[in-house]
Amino acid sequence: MILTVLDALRAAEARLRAVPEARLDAEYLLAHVLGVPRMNMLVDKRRELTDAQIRAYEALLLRRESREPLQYILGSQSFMGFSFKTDSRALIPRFDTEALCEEALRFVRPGDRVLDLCTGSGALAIAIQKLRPAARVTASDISPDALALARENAQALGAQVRFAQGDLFSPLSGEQFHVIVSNPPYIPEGLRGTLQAEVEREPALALFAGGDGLDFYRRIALEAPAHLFPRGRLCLEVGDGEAGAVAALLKDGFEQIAILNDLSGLPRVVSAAKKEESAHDGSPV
């Protein structure tokens, strides 16, 4: 049986009808099997597939039908112009998070110490180090699996990042930074089991944060001032509808609090400067 690119895409789109953006996913998966850029493949829709390619495509379609995230199947995701390895050990880097990265980059100067808290795949820490190569970047996470992936990404991209494993600031006792950036878990626990099927396949440790989704922000608001140099900057990604509440949590220890939108126009980043005399100031913990 002769099967062309066009035939394969039509059949795959029908199979993936329950998947968001079924046609687009079908195209990315087939381009991955063929080892060519997606647009190049679409130019040559009459190309015939080999038996081996048909079998390989079938295997990938089965994974996508089960709602495994496309980025896990393809094994990579672009972030800030860099390609990051992606798998089930860590949250998939999102384009929305580029707004957080860009805000942090505004404050990073040569020689600055930067901390990426809850680093996951390492996307923020690595992108910051690559784009501000004179910065001294540390990435921390409680998950040893996520840190293993982050280390692989740093090595693949040639990024000089120091890694620390532990719960929030616990492995960073006595250390201070000029910029702290974090995309912590922020989904309310009550939403577990109601999210898009693909999201539910990502690590729960990186998603859920108590009854209202603000548990990690409360801890960061209390603990971050001791780990920031005077006038140091804290930049946080927040979930939908959380920006105002997170900004309010920072009012005690921070000033110049700003809420910034992502590329979709939604409030996604809360940025603030440590007060010169913070109520939580003192020796680093």
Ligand code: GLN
Second form
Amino acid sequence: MILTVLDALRAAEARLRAVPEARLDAEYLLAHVLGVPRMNMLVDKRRELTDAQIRAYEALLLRRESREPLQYILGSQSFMGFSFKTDSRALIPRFDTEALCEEALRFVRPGDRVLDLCTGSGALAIAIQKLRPAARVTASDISPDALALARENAQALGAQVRFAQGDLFSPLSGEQFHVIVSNPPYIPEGLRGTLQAEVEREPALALFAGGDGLDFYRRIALEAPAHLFPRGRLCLEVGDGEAGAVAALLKDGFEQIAILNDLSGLPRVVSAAKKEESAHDGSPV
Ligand code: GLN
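Alongside the form predicted alone that was just displayed, please also present the structure of the form predicted in complex with the named molecule.
Every component of the complex follows; first up is the chain already shown.
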């Protein structure tokens, strides 16, 4: 039986009906099999598929039907205009996180030392290094698997990033930075099992952060000042409804605390400068 692109997409859409964006995913997966951009495929919908292409498409549909994330199947995701390799070793770079990257970039000057804490796939560290080539970027993560993926991404994108493995600041004792950026785990433990099926397939280590989701912010608020130069900047991504609580956690060690929205208009970033104790220690000027 002869199948065209159009036939295959119709069948796939029906098969993926439980998946949130079935038609779009069906298109991305078929374009991936054909090795052409999705738009090129769509202008030639009467193209006939070979048996091998049909078999390859079937295999990918089976994975997507099981709710494996689209980006793990396609193997890449764009972040800040760069293509990052994605697989189950790390969280998939999110569009929302570009707001965090933009905010951090505002503070990075030539020669600055920048730290991406909990780097995962390396997206933030690598994008910052590519966009601020004179910065010296370090990326850390507790997961050796995530760091292996981040290293592959740095190499593929030609980014000079130094990597460190360990729990938060533990591999960075005695080191200071001008800018610390972090998208730490921030989902409350109690939501485990209730998230979108695709998110549940990402590493739990990258997602969950104690009863209220704030465990990592508590530790970062306490530990980051010692790792920042005077007036150093801390930029954090926060989960839904967490911005106010995170800003409050930063009050002791930081000033100029700002909450910024992502492009969907949701509070997504908390940005703050390390407090200068000597300048004013609580007494009015
Ligand atoms: N933004 C991710 C999500 O909502 C969570 C990432 C994180 O915990 N840092 O699925």
